[in-house]
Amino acid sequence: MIVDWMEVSGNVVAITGGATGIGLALAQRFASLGNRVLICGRREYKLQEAAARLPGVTSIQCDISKSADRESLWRAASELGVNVLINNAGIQRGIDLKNGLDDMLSGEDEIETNLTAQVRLTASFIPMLMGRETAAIVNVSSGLAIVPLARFPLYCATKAAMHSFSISLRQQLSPTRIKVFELLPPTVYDTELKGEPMKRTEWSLSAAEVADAAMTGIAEDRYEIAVGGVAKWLSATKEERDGIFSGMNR
């Protein structure tokens, strides 16, 4: 297994969902450390706003749930020499499964965006990343991968799947130079995960705080970067997690 230290400067970084929230905060941190950054997002006006705040950052309009857009992102990343892929794009919807298919079909496909597209994008990037001297994949999952909120059943399920995928991917890539990190944030109050800013609570953190924790974790080669109270969830017993779940879902 190759264990070369992962540097947080001198990279070329591609960030999906990089125009807002955690993605934008990560773009700011990486850019400030002398990395070249490519961000993608679905909304052109948000990309323009981000570009105005981050001179020198490259942007591309991209909906990762669309195969053609993923191919465009891959081409742009290949031309720039990307060696770090951050899978950050995601959507979150409240779904009442007692309504059958009605709620599921009334909005965007979380399974496609949060899981299927990210797995396919990652697989397409791996051969390119294997050719880099150093490389990394950072999967942004969630504390809800560990303890779910029942009102967001598909979101939590996709994040749990990305948690499992990250573990398997890390094992498969262990003989290579590609490091696999997973970022597990708590609720982030200044993101637009649900299409609008979230409400701030005593348990939530800002996107900037999550990005700071991510940079520290990557620099320290901590492959599971659990932020805030999520760290306790990872080490909790099943009985303790059941208690947390009960409290969260009252």
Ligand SMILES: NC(=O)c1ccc[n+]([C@@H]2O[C@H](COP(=O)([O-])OP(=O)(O)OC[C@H]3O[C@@H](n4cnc5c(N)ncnc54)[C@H](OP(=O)(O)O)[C@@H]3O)[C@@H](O)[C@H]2O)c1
Second form
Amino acid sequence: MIVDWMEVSGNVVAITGGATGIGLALAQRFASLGNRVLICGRREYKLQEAAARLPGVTSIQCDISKSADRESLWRAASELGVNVLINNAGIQRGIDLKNGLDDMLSGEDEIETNLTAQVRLTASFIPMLMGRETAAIVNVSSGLAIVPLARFPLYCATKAAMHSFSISLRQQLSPTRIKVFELLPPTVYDTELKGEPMKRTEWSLSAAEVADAAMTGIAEDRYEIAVGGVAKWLSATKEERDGIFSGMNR
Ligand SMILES: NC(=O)c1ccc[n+]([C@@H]2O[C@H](COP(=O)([O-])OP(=O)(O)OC[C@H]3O[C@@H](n4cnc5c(N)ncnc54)[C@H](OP(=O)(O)O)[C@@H]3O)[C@@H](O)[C@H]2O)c1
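Write the structure block of the form predicted together with the ligand for the protein whose form predicted on its own appears above.
What follows is the entire complex, opening with the chain shown before.
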């Protein structure tokens, strides 16, 4: 039986990168609505802080770019009976491509974290999720999947790839019980993505506002949840997008 509506209570939800920012706000919302939540991330102290504050939330240390860690997350999720996977973990790096490949590939790998690991994690969860009565995968991409900021070239490319992947995944899973959502936030000013909180602008939202929009979208079975100004970007013409791109990349 294919269910028509995604319930936002009574689930067991796994959130990657759930100890800070948008992931933490989603963990708070899901926990407060009577869901069990499993959060993961690399920093144990952040996970412990979050789990201690939120009843119904447990944590597991996991670097999603590491295969053994993804397996541990899968096992913990399987034991808990997870039926919702939220691919939220992400990193963002400014890269000047004029400085060559060394600069691009040093340190954490954005393609691995923001794309490859999420695809692998998703593929490993699908058989488990297919066995649940109701199930969902929520991919947190970005408005920058639609209109890129050139100073974050790989970040935007991975988000555009996750946007496309979400469309194909939704189509492939349409005969199953697994619903595929994509959350496309605008700039969010109070997360750790940029290393430090940003000033609020007229285009930016808080993580709590994005989480609220996500919960509404999921409850309404809106599969592409474009938040704030991103909604207009999704339906913009090529000409309009070019205009937005020029304005953003001045
Ligand atoms: N902030 C924005 O303006 C904005 C806009 C649109 C979309 N987004 C997207 O929203 C998502 C959440 O970002 P955020 O803004 O809330 O930033 P954030 O506070 O930095 O959250 C990202 C989380 O991902 C975790 N993470 C990073 N690499 C990981 C890895 N390899 N394995 C496991 N966990 C990892 C981080 O924890 P550890 O470092 O402890 O691992 C952190 O908790 C990201 O996908 C981001 O691209 C953000």
